[in-house]
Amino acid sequence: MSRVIVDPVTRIEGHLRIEAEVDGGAVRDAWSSSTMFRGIELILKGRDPRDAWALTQRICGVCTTVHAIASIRAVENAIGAAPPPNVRLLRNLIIAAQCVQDHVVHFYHLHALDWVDIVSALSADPAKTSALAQSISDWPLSSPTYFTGVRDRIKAFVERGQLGPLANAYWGHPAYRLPAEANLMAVAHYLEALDWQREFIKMHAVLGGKNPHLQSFLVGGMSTPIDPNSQSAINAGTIAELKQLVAKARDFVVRVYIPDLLAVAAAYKDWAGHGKGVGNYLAYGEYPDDDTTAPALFLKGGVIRGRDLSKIAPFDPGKVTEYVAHSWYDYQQGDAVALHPSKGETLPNYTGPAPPYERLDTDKKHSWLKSPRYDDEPMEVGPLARMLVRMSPAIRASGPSWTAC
C-alpha cells in the first residue's frame, strides 16, 4: 500500500492538503488538512460588531457574500434589527447572483480540467464539433468557422509554451473520455464563460459597489439607494439593466452550461459511484420570502440521514457543534468536548511538523479546520444537500429559518 500526497490542492480558495492510502489503484483511506491559519475570530475581537461583515467576507475571494451576510444576520438577530422589504430584495438578488456565478465558474474554471483534455482539442474537426454542439443546443456560437478560430487560439497558446493555469495538468491521460470534438466544444465554452462571468457579476457592482468584497451591506439595511428620480440610485434604468443581465445569464446557463454538464456527465456515468459521502445531508435554508422575525425561505432548511429521502427532519441550529480533537486548536474544557459555534473558542496551538513536511501524523492534530458535526454526526452541505431537501413536499410546506440562530 502506497501513500499519495497532493499539496497544495490549488483549485479552491485557500490551501488544502490531501493524503491518501492507495492499494491496487483504489483509495483505501484518506485525510484532508487545511494548511492555512486564518483567525478571523481573533481579528474581530474588540471591534465594532457592525463592521464584522466587512472583515469576515475577506476570508475568501470567491465566496465573499455568504460570509458577509452571515455576519450581518448574526448582529441583526442579536440586537433585534428588522431590515425593511427593499433590503431583503436587494440582498436576495446579490446572494442569488453570486450563487449562479459560482456554479458556472466552478464547472468551467475550477472543475472542467478533470474531464476535458484541452490538448486533445487540437485534433478536433471543427465541422464535427459544430454538428455536436448544434445537436445539444441552439446556442448561436456553434459554426465550423467559430470552432476553427477557437482551435487556432488554443494551438497558438500551446505552441508558446506558456500555459499559465493550464500547466501541469493531465493532458493525454487515458482516463479522459471525451472525444476531441467534445473537448474543443468544452474549451470554447470555457473561454466564453470567462466573458460571461465578467458581465453577469456586474450585478454586484450595481447593487453592492464592487466584486469581490461588496461594500453596500449595513447592519439593519443596505447603503444602496433606491430613487426613481435619481441618476445615482437604483431607478427604472438600473432595474432594466439588471433584468438584461439576468436574462443574458440565464440564456447562457440554459443553452450552454446545462447542455455541457449533461454531455460531460454522460461520458463519466460510472464516476457517480466513486467517492460517496457519509449519506447525511444538511441544508441551512436561504432567500427569505417575507420580513417577519422567522421568515419563510425559498430554499428550506432540513436534515437527511442515511440517504433516506423519505424522512427529512427540520434543521435545528442548536445541534451544530465543532470538535478540535484533530485540529491545531485547544478548548479550555479539553479536546474531547464539542462546542456550539456560539460558545466555540479559537485558541491556536500548532503541534505539527515544521513545514515543508513529507507526511502528517493523521492520528493526531493535523489541520487548521475544526470538525463540525450536527447532532454529533458528519454532514454533507452544499448544492446537492439543498436540492435533496428542496425535493421534499414536507419541507416545501413548512420549515425553520436561520433566524433561530
Contents of the next structure:
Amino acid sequence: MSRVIVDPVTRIEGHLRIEAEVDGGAVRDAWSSSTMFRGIELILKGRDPRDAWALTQRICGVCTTVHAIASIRAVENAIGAAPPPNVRLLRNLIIAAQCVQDHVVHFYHLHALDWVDIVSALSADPAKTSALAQSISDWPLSSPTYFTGVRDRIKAFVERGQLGPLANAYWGHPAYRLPAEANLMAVAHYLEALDWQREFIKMHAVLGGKNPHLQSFLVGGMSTPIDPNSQSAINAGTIAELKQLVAKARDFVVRVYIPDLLAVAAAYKDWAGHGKGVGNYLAYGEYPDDDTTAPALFLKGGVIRGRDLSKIAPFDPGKVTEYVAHSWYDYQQGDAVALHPSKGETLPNYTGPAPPYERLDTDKKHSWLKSPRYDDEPMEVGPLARMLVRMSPAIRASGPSWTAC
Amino acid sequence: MHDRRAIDIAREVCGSASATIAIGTCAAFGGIPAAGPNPTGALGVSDAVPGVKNLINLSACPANVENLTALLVHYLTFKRWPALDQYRRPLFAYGKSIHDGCERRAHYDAGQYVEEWGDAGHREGYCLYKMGCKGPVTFQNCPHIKWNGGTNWPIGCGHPCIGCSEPNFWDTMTPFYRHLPGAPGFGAASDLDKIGAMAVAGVGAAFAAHGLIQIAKRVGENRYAPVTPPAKEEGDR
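Can you give me the structure for the form predicted in complex with the partner chain, which would complement the form predicted on its own we have just seen?
Full assembly next; the chain just shown is listed first.
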C-alpha cells in the first residue's frame, strides 16, 4: 500500500489536493482537500446586499457568472423580488453561453491532454489525418496542407523546448491509445478551440460588459437597457451580433467538438468504469421559463439515488446541509450537527499540520471545504448529474423535446 | 510542490527576479481576500515580498490582457519598463481616469444623469454618476481598449464602474450604488441630487478638468498605505 499525493490538482480553478492509497495498481481509498481559505462569507457580512453578487462572483474566474447569479437569486428570494421577463431572458442567455463555452474549454484545454498525446502527433501523416478528419466531419479545416502546418507549428514549439503549459505532461505514456493521426487532429482542434472560446465569450461582453466577471447584474434586474430605438441599449444590431456569435459557435460545437468527443470516447470506452462516484445525482435545474417566484425550468431539477434512473425525486432546497466534521471550521453546536446554508456558520479553525508538510492526517479535519449533503446523503452534481436527471424516463415524459445542452 | 508554502515560492522567485508583474488586483493590492475584515491577512506582492525589485502592478478584476501584452511589447521594444504611477501601474494604461475617457462624459458635462434603472436616461446612455459610478476616482484605460478584444465594457452595459483597478476598492468603493460624496465644483457640501440639470450644464466643463482630479487624489491618499517608493520612476533594464 502506498500513498500518492497530487497537489495542486492542475487544470482546475482553485486549490485542490488529492491523497490516494494505492494497492496493486488500484486506488483503495482517497481524500480530497481544498487547501485555500479566503472567507468570502465573512467578507460579505455587514455589506450592502446589492453589492454581494460582485464579491461572490470572485469565487472563481473560470466559472464566472454562476456565483454572481446564485447570489443575486438569493438576495431576490430574501426580499421577494421578481425580476421582469427581459431580465430572465438576458440571464438565461448569459448562463447558457457560460455552459456551452465551459464544456468546450473543459474538453479541449482542461481535459484532452489526458487522452491526446501531443508528441505522438508529430509522427502523424498529414494526408491520413486529413482522411480521418473528413471521415468524421465536413469541417472545412481538414486538408493535408492544413494538418502539415499544424504539425510543423508543434514541431518548432517542441524543438525550441518551450512547451510552456504543455510541459511536464505524460507524453509517450502507454495509456495513450489514439493513433498518431487522431492525436494530430485533436491537437489542431485544441488550437482552434482556443480561438473559438475567445470569440464566443464575446456574448458575455455584449451582455455583461466583460468576461471574466460580468458587470451587468443588479438585484431585481439587469443593468443592460433594452430599447430598439436607442444606440446605447440592446437593439436589433445587438441581437444580430448575438445571433452571429451563436451561429459560429454552434457550427464548431456540431462539426468539431461533438465528433471529436465521440472519436476520443470510442477509444477509451472502458475508462467509463473507472472512478465511479457515490451513485447519487442531484441537479437543481436551470433556465426559468416564466416569471413567477417558482418558475418552470427548461432543464428540470431532480434527485437520483443509488443509480436508479427509473425513480426521480423532486429537488427540495430545504434538504441541503453542510457538515464541518472533516473541515477546518467549528460549529457552535459541535461537529455532529449539519446546518442548512441559511443557518450556516463560518468559523475557521485550522488544526492541520504546519506547512510545509508531507501528509495530511486524513482521519481528522483535512480540508477548507465543508461537506455538503442532501437529505444527509452525499450527491454528485454537475454536468453528468444534469444529464442523467434530464434523461430519466420520468422527466423525459414531462419535458419538451430536447437534444443537447 | 506540496512541501513548500506558496509565499516562500513567491519570495524566492520574485525576490530574485529583475522585475515582477503583479497581474490583477489581488496580486497588486490584496484584492478580494484582503477585503475587510481580511480574514486571512492577505497581502499584495509589494507587501508580501519585501525588497521586490521593479514591481509593476497591472490591477483590475480581472487584469485586462491587452495591458499585459502592451507591457511586454513595451519592454521588448524599449528594453526598459514603462513609467509608473504612485501605485506602480504603467502610465500608458492607468494614466487617466475612467471618467476622463468615458463615452458618456458629454452627458455628465451636460447634467444628464440616469436617475433610475431603466429610465429614459438609462436607455439613452446618460451618465451613471448618480447610480454610483466610480469612474471619476478610478484610473484605467477601459474606455479606450475595452474588454474581450474591444467588444464592450461595463459602462457600455449601463452599469457603473466599481473601481476595480484601485487599491482596496472592495472597501473604499462600496456601497457600489451610492454615488461619490459631493459634487466637485459646487463646494464640499454639495449634493448632486439637489442640483438641477440647468445649473450643471453651465459649469460642468469648467470643474471637470480640476475638481475630479483633486477628489481622486484625496480619495487615493486616504485609502492606501503607500509601498516603499521606487528609487527611480522608470524601472531598470
